[in-house]
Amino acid sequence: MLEILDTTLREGEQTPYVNFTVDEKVEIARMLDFIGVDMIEAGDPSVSPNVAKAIERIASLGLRAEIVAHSVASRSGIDKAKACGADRVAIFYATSKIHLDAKLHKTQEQAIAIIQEHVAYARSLGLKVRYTPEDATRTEFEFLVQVCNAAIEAGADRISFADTLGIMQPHVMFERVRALRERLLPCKIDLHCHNDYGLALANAMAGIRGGADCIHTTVNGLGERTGIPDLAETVMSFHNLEGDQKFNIQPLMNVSGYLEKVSGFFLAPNKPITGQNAFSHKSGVHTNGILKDPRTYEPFDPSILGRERKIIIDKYTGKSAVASRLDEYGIEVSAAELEVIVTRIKNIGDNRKQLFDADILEIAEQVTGREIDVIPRDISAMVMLEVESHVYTSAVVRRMRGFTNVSHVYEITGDYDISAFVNVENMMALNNLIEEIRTVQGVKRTETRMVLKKYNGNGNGKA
């Protein structure tokens, strides 16, 4: 059965411009444990005092997951891992010729001696040990086998096969791991696959088929350069495609959303599983099929993740999707009226980027000649925004000033950082605007206050 080590707190924090507080790390660890990951790599305590403090706090939580501390092959680093209360230390030392020659200036024999010494030292402290031959996929295979077996003989019970540059292809990964499995002394094999060519999860799945035991993941695929396999994508791939239902899938969206907030690293809309568009349907052929049976164009039911499907109405839309949207508002139209409504939607769609429900209802009013009084009209509101601490408020202000329906923007004191005065034609338009504001990078949360009455500055009358 698949094992997952999540390294959001180590590899994930190595994402450019990403830094977590100690409290955020503790919360992330709790969320990962609830999902059921087998191991949580909580960080390298030699990096900073706060990293060490976070590992210590996480190790004291009594989580089900094994807590792993990362370390170079040094006694001081291993001592810090022990002091933090970690269950295991992951010792890494590069083995490829380019790393040994250009970075470490060591011979193969010297590297083996260093690795054995430090694995044995960690075991003497009572720590479980995983050894990572950094840049393993570019290491000469016979030497890789030799160095890994030396680490196992010294006390390591796990070897992490690291595709440090993401250069593997699935068929090569399968063969390489299968050969490694046959040649290594008894141990478990982890897979640390980078995503430089977009093949990280495919390589990891191939490695598992080749005989490996564990995949390293991060939430939202964070990590150095292009990251490593995404936790949600890994869990759902094995859950649905391999029948491995070991992990709790309901919290996946929550941890993904939390990481977006605390990392400032925002997901592409088309990202699998957790992206905004993962269950959105636009083409008329697709929406027609989805409305008849969602299985026609959805690989699995989004409700198992607590998500809902979304039908996009624009120039690609067919009659069934428009009729379904009107039906949501209790609006009945004839076949002839529906035909005209769809035609107008397509014409408008050719001239604008996005069509909102308010636009659809306005078109329906024009075509039917009936007033459709389902959305309150002429709305003014104050939208309050809290900005992420690592984002300049002025950057969000500049973005807010670009919205057509935003008339004034203020930087303010108090619980919120920005106040925007907005004027929209109806409640649906306000809802659409708020949703769009929430997508602005750096916006942590919003609060909207409807304007009930408006007065001139002298207080003598309503405006």
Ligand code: HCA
Contents of the next structure:
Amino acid sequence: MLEILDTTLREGEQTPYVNFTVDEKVEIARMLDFIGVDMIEAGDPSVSPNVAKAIERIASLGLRAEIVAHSVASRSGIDKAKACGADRVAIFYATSKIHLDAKLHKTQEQAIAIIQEHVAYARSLGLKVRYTPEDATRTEFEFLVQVCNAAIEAGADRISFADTLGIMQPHVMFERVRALRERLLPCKIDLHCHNDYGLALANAMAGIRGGADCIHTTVNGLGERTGIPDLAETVMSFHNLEGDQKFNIQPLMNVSGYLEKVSGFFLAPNKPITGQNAFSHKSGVHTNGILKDPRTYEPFDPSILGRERKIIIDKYTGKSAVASRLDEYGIEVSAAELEVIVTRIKNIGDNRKQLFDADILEIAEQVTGREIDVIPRDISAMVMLEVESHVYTSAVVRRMRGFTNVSHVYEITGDYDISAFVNVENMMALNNLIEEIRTVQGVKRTETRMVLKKYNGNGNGKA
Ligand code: HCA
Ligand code: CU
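Can I get the form predicted in complex with this ligand as well, since the one above is the form predicted alone?
Full complex below, order starting with the chain above.
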């Protein structure tokens, strides 16, 4: 069965501009434990006093997961890992020629001696030890075997095969791990795969087939540069494709959303599994198939993640999708009316980025001539923004106009400086958008008013 080490708190915090508070880290650790990850890499205590404090708090929670502290090969780092109460220290020391020559200025023999000394020191303190040959995938293979076995002899029971630059391909990874497994003394093998070519999870899965035990993940795929495998993608791939159902999948969306909030790092809509579009269907052919049987275009039922499928209505839409949307609101239309409604939607859809239920209901009202008294399920809101100084106003307006969910932006008089009209699919999307707006430089505070009902005036309703 797959083991997962989640390193959102260490590798994830190495994402550019991401920092967590101690309380946030404790909350994240709790959520990870609930999902059932085997190990939580909680930080490198030498980085800052607060990183050390967070590891200490997490280690004292009595979680099921093993708590790992990361450290360079230094006695003081290892002492700090011990002082934090971590179960295990992960000592990393680079082994590739370029790292030894350019960064560490050490020979291979010196490197082996340093690694053995520090592994043995950590063992003497009673810590479990993982040894990471940093840049392992660019390390000469014979030397890699030698250095890992030296670490195992000194007391390490885990080796992290680190693809620090994300340069592996699945078939190479499979062969390398298999060869490594054959040559290493008894130990567990972790896979730490960076995503520089978008191959991190594929490489990690191939490495597991090659005989490795554990994959390193982060929530939302955070990490240096382009990050490492995303926890939700990893768990779901093993759950559905490999039939390994060890982890609790139901909290995955929650932890992903929480991480978006506290990291200020928002998911691309097309992100697999957790992205907004993962279960959205657009073309007439697809939506027609989905409405007949969702298995036609869904790799799995989104409800196992607590998610819902979404049918996008715009110029690509066919009659069945529009009829089904109207039906959800209890609105009945004749075949002729439906024809006209779809034609209007197709025309509007050529000019507009997004159509909301309010638009569709309005078209249905116009076409049928009957009053439609329902409240659209998607949300419209006015977000008012105060800027720190008027120097920022035009820059903030520009940023606001760049958000796809913002339809209108006004500079206004009064307590606030800017008002924006936003349309979003649900409360989660509204919360995310507001959090994102708050990270815009120059925004001091925001206030949001939800629209309960919308009326058009005598003008043409363009505003
Ligand atoms: C880094 C170190 C590391 C370590 C991985 C590990 C890497 O370069 O910051 O300890 O498993 O990518 O090599 O994250
Ligand atoms: Cu890394």
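Positions refer to the first chain, counted from 1. Predicted, not measured: the structure shown is a model, and the values here were computed from it. Take the two forms, find the largest set of C-alpha atoms that superpose within 1.5 Å, and that set is the rigid core.
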| property | result |
| --- | --- |
| Rigid core fit then Gly402 CA moved by 2 Å or more between the two forms | yes |
| C-alpha of Val440 moved at least 2 Å between the two forms on rigid core | yes |
